[in-house]
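Have a look below at one chain only, the form predicted alone, in C-alpha cells format.
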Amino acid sequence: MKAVISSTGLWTPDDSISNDELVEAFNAYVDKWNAQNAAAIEAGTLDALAPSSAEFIEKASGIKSRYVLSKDPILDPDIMAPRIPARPDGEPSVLAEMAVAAARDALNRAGKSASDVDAVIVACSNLQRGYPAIAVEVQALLGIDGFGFDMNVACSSATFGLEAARGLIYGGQAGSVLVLNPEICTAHLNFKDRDSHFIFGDVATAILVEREDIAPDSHWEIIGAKLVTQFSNNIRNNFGFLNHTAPEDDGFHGERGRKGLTDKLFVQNGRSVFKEVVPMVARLISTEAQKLGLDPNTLKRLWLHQANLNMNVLIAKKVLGKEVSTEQAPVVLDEYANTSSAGSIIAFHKHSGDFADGETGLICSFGAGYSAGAVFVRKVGQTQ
C-alpha cells in the first residue's frame, strides 16, 4: 500500500522583523561594544566590532524579514536573545503548542481529525528537552491513540520524518502520521555575530501522511526518495545539557549560553558549506531523478530548502543546466529567513496550489551533518 502526502500545515508567529529593524539593533550593540573597549582598540589589543547593513544582509543571502517568537528582547541592544518564559510543567510546552497549532491546519486542509491519526513524529532541528517527546506531548494534547516520537536530523528533519512515516506506514505500524516540524531557531542564534545574526527565524509546519487508500482523492504521491548524510563540522551548534555551565536560567532559553559561552550558539563556515554542500544536493538530485527514470527537466517545481537564496540558485542551475526563475524554484526565505527543517514544506505548502494530475516535483533539504533529503512527488487529482 503507497503511502502518500494527504495535506500540509502551517503555523507562524504573529511577529516579524525586519533587516532594517535587526539592523538598527545590531549596530546600536556595536557602537555600545565599540566605546566600551576603545583602549584596547586603540591599542590594537581587540579589533572594533563592523557594522551591518540590510544591503549586506540581502545581498549575502536573500532574507529581508524573519517571523520570531520573542520580539522585543532580540531587538534590545542590551539583552539581543529570545526571551521565552518558562512555563510549569502542568502547561503545554511551547514546542507542543507550536506543533499543534500546525497540525490542526493539516488535519483541517485533508478534511481530517486527530481520531484518523496513528502515530506523531516531530522532527526539527532545535527541541525543547530531551524527554518526554514533544511528539508524545502532542499526541497527547491532540488526544490520538498510538504512539509518537521525536527525531533530529537538522535542517534535513522534515524530509527525514517524512521517509519515516512513509516507512512506518509500509511496515503496518500506522495509516496515518503526522510529521510535526517546530523550529524555534532563534533561541540558538548569536544575534551579536554579523555573520550570521540574520539568518534564523521560528515557524511550525506540519505533513499528514497517509496509506492511499484512506487519503483524500487530491493528494501527492512520492514516487520516490533519497537520503544521505556525510559528517562535518562546518555546521555546529554544541548547546546541550553536557555543554552548558552557566547556573542562571530565567525560562526555556534564558541566561544559558549567554554568559560567554556563544560557542554553544549556532556556528557556520559559511564558504566550506557552499562548496561542499552545493555538489554534494545538485549529485543526490540529479542521480535519483536518473534511478527513477525522471527528467530533472520535467520536474514542474523544485521547493528547496530555504537557507541561502544563491546556494538554492547554484543547485538547481547544476541539476536543471539552465537559469531557473523562482516560478520554478520558489523562495520564501525572503520572508521567513532560514526555518531549518520547515523551509522547504513552507515553500511546498504555499507554492503547490496551481498542479494538475500527474504533475511532478521535488522537495529537498539540506543542512548540518551534512545531511540531504530528495523526495519526489506527482500530483494526484485536482487541487481543491
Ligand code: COA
Contents of the next structure:
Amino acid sequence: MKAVISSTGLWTPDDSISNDELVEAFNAYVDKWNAQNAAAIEAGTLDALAPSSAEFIEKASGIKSRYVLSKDPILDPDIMAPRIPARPDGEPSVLAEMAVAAARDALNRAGKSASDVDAVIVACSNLQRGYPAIAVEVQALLGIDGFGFDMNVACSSATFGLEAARGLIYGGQAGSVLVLNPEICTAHLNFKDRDSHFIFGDVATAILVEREDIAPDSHWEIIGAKLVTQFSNNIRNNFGFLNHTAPEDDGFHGERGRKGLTDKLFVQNGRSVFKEVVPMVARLISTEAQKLGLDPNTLKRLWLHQANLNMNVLIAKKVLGKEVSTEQAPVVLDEYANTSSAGSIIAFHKHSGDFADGETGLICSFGAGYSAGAVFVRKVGQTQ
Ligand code: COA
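I would like to compare: after the form predicted alone, may I see the structure of the form predicted together with coenzyme A (COA)?
First the chain shown before, then all remaining chains and molecules of the complex.
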C-alpha cells in the first residue's frame, strides 16, 4: 500500500503589491519619521532611517511583487500593516476560508469531493489561533467525516505535512488526506523594517495525498522523502500567549504584535540563514538522492522553497554541479515573494504540467527551525 499525491490546489489573493508601490510607501514612512525626529537626529541621539530601494530588493532576493490580503493599510505610511477585520467566533476564520478555497481546487483537479476525504492537516507557519484547530474548522466547512489537526514547522510545514499524511495512510488512519498550507505571512511581517519589509506574501496551497489504489490514474508516486531539523535562532517569531501584552480590542487581528513589539513579528539574520541553510539543504538532497539510487542530474525539475533566488541558484548548483535554468528550478517568488510553506508547492503546482509518465522531480522546503524536507516524486500516467 502506497501513498501518492493525487493533486494540488492553489488560492491566490486578488490584490498584489509591486516593489515600487511597497518602496514608495516605505520611503514616505521614513521621510515622515525622520521629519518627526529631526531634532533628535540632529543631536545625534537617534539614527535617521534609511530609504529602501526596489532595485536592491530584486537583486538581493529575486522578488518583484507579492499577493496580499489587505493592500491599502500596508501601503498607508501611517499604518504599514495589514488590517484584517476580526470576525465573530461564529463566522469562518480567514485562514480556514483560504484553506478551503485551495482544498476545493485540489479536489476538483483530482475529480474528488470532500466526502472522499478522511483527514485534514493544516500545516503552515502562521496559525491565527491556538484552538480549536483550523483543520477541524476546515473539516466542518467542507463536511468531511474523520479528523483534522494543525501543525507548524515554519517554511517546511508542507513537506512535513505531506510526510505526516503518508504516515496516516500507512498506519491505516486514513485513505485520503488533505494537506493545506494557508499562509497569511504579511501579518507577521514588520513593514517598517527595511531589511525584511519586502520578503513575504499571502497565499494558500493544498495537496491531496491518497492511497494509491483510490488515487486518480494520473498522480505522483513518492519515491522517497527525508526530513531534518536543527535548532537556530536566526529566523524567529516570539509571538505566543505567554508573551503578548494586555488585550486591547481595536477590532483588528494581530494588533498586539504591532505595538512596537517587533520581536513578536518575523525577525531574521538573513546573511547567516543564507550561509547555514544552503549547505544543509544541499547535503540533505544529495545524501537522500544517493540512498534512493537517484542521480540528481536525472531529475527533470527541482521545485525548491521560494525564499531567495540566489539561495536557490546556489543550492541547485551544489547538488547538480552546474548552473541550472529556471526551466529546471522554476521561480515563483518573483510574483508571489516568500509564501513560507506554500512556496515549493506553488512551484510544483504551476510547473509540473509537462511531465510524462516516469519522469522524476524534487519538492524541497527549508526555513525556520532550521527545518528542511526533501520529497522525491515520479509522475505516473499522463498529466490531464
Ligand atoms: N533597500 C536598500 N538597501 C538595503 C535594504 C533595502 N530594503 N535592506 C538592506 N539594504 C542594504 C543594507 O543596509 C546593506 O548595506 P551596507 O552593505 O551598506 O551595510 C546591504 O543592503 C546588504 O544588506 P544585507 O542584509 O546583508 O543583504 P543581503 O544581501 O544579505 O540580502 C536578504 C538580504 C534578506 C534578501 C538575504 O539575506 C536572504 O534572503 N537571506 C535568506 C533569507 C531566508 O531564506 N529567510 C528565510 C525566511 S523564512
